[in-house]
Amino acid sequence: MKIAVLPGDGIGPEIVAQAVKVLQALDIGLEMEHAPIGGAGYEAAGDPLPDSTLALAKASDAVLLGAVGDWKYDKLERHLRPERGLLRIRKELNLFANLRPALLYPELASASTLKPEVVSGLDIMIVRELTGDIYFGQPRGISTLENGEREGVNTMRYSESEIRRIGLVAFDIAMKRNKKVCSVDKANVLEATELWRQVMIELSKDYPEVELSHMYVDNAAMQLIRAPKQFDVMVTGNIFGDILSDEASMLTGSIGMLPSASLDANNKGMYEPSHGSAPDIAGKDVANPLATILSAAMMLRYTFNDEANAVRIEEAVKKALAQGYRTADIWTEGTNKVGCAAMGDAVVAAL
């Protein structure tokens, strides 16, 4: 079982180190090799996704990623910016299915900005299509019109096959949960998502046990705040999923608690926290590593089919929280504020 470990930028190296520490504590024969990506890739090879990093990722069974990005790279040409490396590796590995669970641990109910009675018991799986939509559609770019005015163009584009394969992932996951799928679109004004809705309805005929509902994205954003527990599995396109999953993360108390998995058709995956690189706190040992540690648990579950050790990690995280350990983002009065490394140590001890 070979893992490509790509720490990335900002807090990436700190949080990935804790996940690696937890995986090593399991002692299950994982082979891990590190490589640069993002700003670190640019510094090492003049490319946010160096050829050697991509080759390692392709040769590995799974990828464990930290985060990419730093303000100091914002003035680089677009193709050299750290985020382009992230988009490229997703595309190169054909990681079309992004799974983002939003699960509220009982100990963190008071850390959410919403009332405990609104979020207690929250357990949502957001399934986001990851390799299509407006982030990849052509034509795109910035051009100058004949009158000298600049124009920016991006294209929202989905094929039936792209919609169908992400829909299958969502329906299959729903069958293992509470058999409810909410498909999020904007079919009233966007033809690309009108097709999305049509395909989801067609797919639902093969899953008679699953209750399919539809919701416009603006309403879905509101409902996530108003009554989030109505949702079980949400499936949506790339840009809507990007926004909604970050919104859902705050229901759990902090985006530092939200893991993610990005899978190809054979469950080879890249696993990363849903948050960014937070360069303002990099190197200060205050970042929350739990989303990255929980992403490692997802890796064991989805790519290595090791449910037992995935659960071991998740239970260790629960135990560390129950013992009162908190990083700054989830700290509340009366709990024990610890740094990034100490939180990783607490999870290892709980194992």
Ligand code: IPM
Second form
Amino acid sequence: MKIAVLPGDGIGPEIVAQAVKVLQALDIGLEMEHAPIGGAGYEAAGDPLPDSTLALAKASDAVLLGAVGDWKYDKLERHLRPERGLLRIRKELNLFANLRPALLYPELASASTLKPEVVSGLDIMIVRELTGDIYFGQPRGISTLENGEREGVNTMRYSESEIRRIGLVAFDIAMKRNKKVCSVDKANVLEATELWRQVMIELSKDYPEVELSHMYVDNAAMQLIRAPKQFDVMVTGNIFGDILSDEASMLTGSIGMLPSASLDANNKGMYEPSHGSAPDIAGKDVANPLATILSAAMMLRYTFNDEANAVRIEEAVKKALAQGYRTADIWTEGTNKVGCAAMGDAVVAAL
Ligand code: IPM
Ligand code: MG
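I've shown you the form predicted alone. Could you give me the structure of the form predicted together with 3-isopropylmalic acid?
Zooming out: every chain and molecule, the one shown earlier first.
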């Protein structure tokens, strides 16, 4: 079982180090090899996704990724920016299914900015399409019009097959949960998502036990704050999923708690926290490593089919929280504030 470890930028290296520590503590013979991506890839090889990094990722069974991006790269040409490395590796590995579970640990009910009674018991699985939509649609670019003013263009597109394969993932996951799928679109305005809705309805005929509902994305954004527990599985396109998953993360106390899995058709996957590289706190040992550690648990579950060890990691995270350990983002009065490495140690000790 070989894992490509791509720490990336900002807090990436420190949070990934904690997840690596936890995986090593399991002692289940995982082989891990590190490589640069994002700004680190640009520094090492002039490319946010160096060829050697992509080759390693392709040759591995799974990828563990930290985060990419730093303001200092914002002035680079677009194709050299860290985010492009991330988007390219998702596309190259065909990781079309992004699973972002928003789960509230009971210990963190008071860390959320929402009232405890609104969020306690929360357990949502956001299924985000990851290799299509306006993120990749052509044409795109910034050009100068005949009248001399500039115009920016991006294109939202979804083919039927792209919608169908992500829909299937969502319905299959719902079958293992509470059998409810809410498909999020903007079918009242955008044709690409009108097709999305049609395909979801077609698919639902093969899943008579699953209750399919539809919601416009603006309403979904509102409902997530108003009454988030109404959701079980949410399935949506790339850009809506990007936005709604950040929103959902705050229901769980902190974006530092939200892991993710990005899977291809054969469950090969890339595992990364849903949050970004947070360059403002990088290197200060204050970042929350739990989203990355929980992403490692998802890796064991989805790619290595090792439910027992996935649960072991998740239970260890719960135990560390129950023992009162908190990084700054989830700290509340009366708990024990620790740094990134100490939080990693607490999870290892709990294992
Ligand atoms: C995410 C991030 C990325 C995205 C960025 C860093 C390109 O926000 O994984 O949600 O937009 O997909
Ligand atoms: Mg995002």
